[in-house]
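Next up is one chain by itself, shown in structure tokens, the form predicted alone.
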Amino acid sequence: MKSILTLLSLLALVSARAAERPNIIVIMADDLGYGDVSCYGGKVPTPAIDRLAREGVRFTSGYCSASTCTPTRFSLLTGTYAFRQKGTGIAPPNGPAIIKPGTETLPAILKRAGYATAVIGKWHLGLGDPAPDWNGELKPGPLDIGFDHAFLLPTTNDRVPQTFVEDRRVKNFDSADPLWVGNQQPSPDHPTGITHRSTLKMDWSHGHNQTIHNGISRIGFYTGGTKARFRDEDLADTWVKQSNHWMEANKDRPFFLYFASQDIHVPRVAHERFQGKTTLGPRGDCIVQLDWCVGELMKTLDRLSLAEKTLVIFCSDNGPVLDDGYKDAAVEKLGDHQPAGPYRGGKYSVWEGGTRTPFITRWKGTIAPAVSDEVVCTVDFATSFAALTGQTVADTACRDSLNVLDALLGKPGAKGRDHVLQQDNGSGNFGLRAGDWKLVRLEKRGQSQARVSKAERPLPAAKHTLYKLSADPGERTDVSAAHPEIVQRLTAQLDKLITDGRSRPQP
């Protein structure tokens, strides 16, 4: 009797426990600037999303750790900056899994405190070793780095191949009819944007000419998987369903999902119902989508009764950018609309419009409604999801990322960053923000195709210049003349962040 009681008394604390842990849900938009969203001043209504930051935190300082997808998803999972592994610039179609088995990440920390983890939306973080094995097992990948379930675009929607990887395998596979995906045009007659310009329902701007899938010319070749292919128009759709029959499944338990949307990246093809909702085209039409599906996972929450036990964090994968490869009158179409507020650049830059994006966390019953100016990085999840969860990070894993828990959760008083690394896709630029300093190196000055606003002012001359964000929040005015000590102590601070390898600190 003895036993028994002592055993229901464990079985009692572990179920304590458990009911202490929320469910977390990473929402991850790509390319969404700091403007474009109604409760950070955007033109085009987004009301799920301002419901989730009338009813959490929304944070003025939020960024991510990279002006490009590839190294803030590589970053946001791993805890450790881009810039520190090769191989962590925007991944081709063939490109092999970045994320070794053996890496410490966020969901392997989650799935050792007992969560269920899966990851939904785009991947963008290569497949497979050496290549990606289109017509068997995706292996190494998501499953063998810390999530029990992946249902992916497996690149991006602009990148071939068009298909769903469900788990380890590409979904509704054809062995009579097999996928084959090169960087070069398989035959004289394979249709391109090039030749078979005339035909395309959305015309390229520069690049994303080669194989057309569903009207749109893309990067990369690929023929076959028939089947398996999939229209733009029904990604959204996709992910909102998936998601949900995940979280049903998985209610009785702690889960972790990664919820990565690939609006509003280009081509911004918006489902049926959603385009023209929008004066802004296709680019603001997406970003209705977008909100449409932050509130079907909200409504799946309510329906669960799970919105008390779930911490939602809302934020993006770098700035704003119009012209991305497509003639979509994202330029044209944009009228008074800021994609990124005030701020300076958008995507590939590390000025802060590349990398400070809408960020809000939301934990109904647990957290406060707020604002806050604090700093806060997706680079940091890792190490403060462990904390929530109780768990220990080895001293060598997660080496960027800071516990910033009781600053997410909005508690008063909590400090987040005293500084932040901005990078862009590698190439040796760096911004560091350190309080109202910012901190911009420029090793490489080619200006990328995309436009990223409608006015772009041309770089400074200078590697260093130096930028007071309380008076001048869009970076104009360079003070390093009038700062050299400021100059000084930033660049040495700098200097050591990339040579240190690591910016969390060592026990």
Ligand code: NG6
Contents of the next structure:
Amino acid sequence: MKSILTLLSLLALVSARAAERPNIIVIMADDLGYGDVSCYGGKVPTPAIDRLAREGVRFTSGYCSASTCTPTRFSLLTGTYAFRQKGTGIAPPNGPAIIKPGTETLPAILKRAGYATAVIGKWHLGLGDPAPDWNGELKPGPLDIGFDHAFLLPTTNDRVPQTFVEDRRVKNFDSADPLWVGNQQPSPDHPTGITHRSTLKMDWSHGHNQTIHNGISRIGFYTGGTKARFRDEDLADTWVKQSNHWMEANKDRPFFLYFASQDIHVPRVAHERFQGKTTLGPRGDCIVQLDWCVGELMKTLDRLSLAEKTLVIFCSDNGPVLDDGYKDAAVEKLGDHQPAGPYRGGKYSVWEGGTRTPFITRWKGTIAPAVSDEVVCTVDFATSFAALTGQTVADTACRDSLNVLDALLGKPGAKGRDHVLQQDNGSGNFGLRAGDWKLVRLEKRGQSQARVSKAERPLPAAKHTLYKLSADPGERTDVSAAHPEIVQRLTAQLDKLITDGRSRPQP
Ligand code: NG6
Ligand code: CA
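Complement to the form predicted alone: the form predicted together with this ligand:
Now the complete complex, all chains and molecules, led by this one.
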């Protein structure tokens, strides 16, 4: 009898523990701006994302840590700002694995807590060492830094090769048709976006004029791997199918799914059933497709009765861009849609539009629906979810990840960050927001900033400029001359954040 009671109380304890340890799904969109979804004022209907926002916390100060993909994803997984490690800018097609095995990571932390862990979608953090072996084992990769399973678009949809990688290998690889990936045109007759421009189904505007696949020329060259190649139109369906399958297989244990959609990155080619669904052209159609993906994942949670056992986070890897290298009418068809909402800049910039993005958390039955103005950042997931799952993180790891769990869960009175650092692709430009103040330090006068809106110009003349966000969310009026002491304080804080090598307080 006594032993049965002990067993029962043990079981009760285990199930209480399980209730405390929800599944975690991080849905990271690509190049999706603050104003791109309807619950943030966008003109494209996004009912599934809006539903998440209604049922959870919609953050008005949710940030990613960089305004391009690779550095944001690096810090999402490592909890450390990317500018601290060389080689974390936009990864090229043959780039090596950037996160070295042995590095503490978000999936490794959750794996220690007993989670099944998977990444499905865009990787863009390099594979292999010193380069990917496309015809053999792609190692190291996600499986060597904490993921049990990976189903990947290896770099970006505009970078070669257009093949899936499953775990450590190119999926549907055929050794009779090896895959070659390189920087040089492999033969004089190899068709490119320049030699065969008139045949393209989507023309390029800058770059993107090398190997042609699926009627679209890309960054980089490749040959072979014919059976392994995907259609851009099928990416969203594939991510959803793979994710549903994996969640179903792991429904009885806690799981962590990093769902990394390539939407709405260029080339923007939605499935045929979404094409023409908006007046914004392919960019709008891809937003609709992204929203569909979110809806499908939520349906699966409902079907498996997991909605109350799953913390879902929706975020983006950087702010918006209109013309990012293809002529897809994103500029011409924009209408009054404002991709960055009221914020300045977008992808590639350290203005608010570069990193302040849609950011939603939902955990049915645990998170009370709310709108939160607390500052939270994707770099914070590592230590926040360590706290959620009772894991400790070595003091030397996750150096910029702050435990903002209570703010992420929307607990009343919970505080988020008191500052957030914004980096670009690693050019040395920084933004530092502390409370209501925003310091901008431009080392190099931002490339591409004019691609989001003409209102970007003129660029400020000074290296350091200061903005008061409550009065001037669009960072238009430099008030540095009126507040030299604040410029001095924030400049010192930024210098310290950089030179200290960490911003997570030491115990
Ligand atoms: C840039 C590409 C851009 C995009 C970006 C990476 C050109 C001219 N521009 O170099 O199209 O691919 O890299 O985007 O080639 S990210 O969201 O993955 O960081
Ligand atoms: Ca991106």
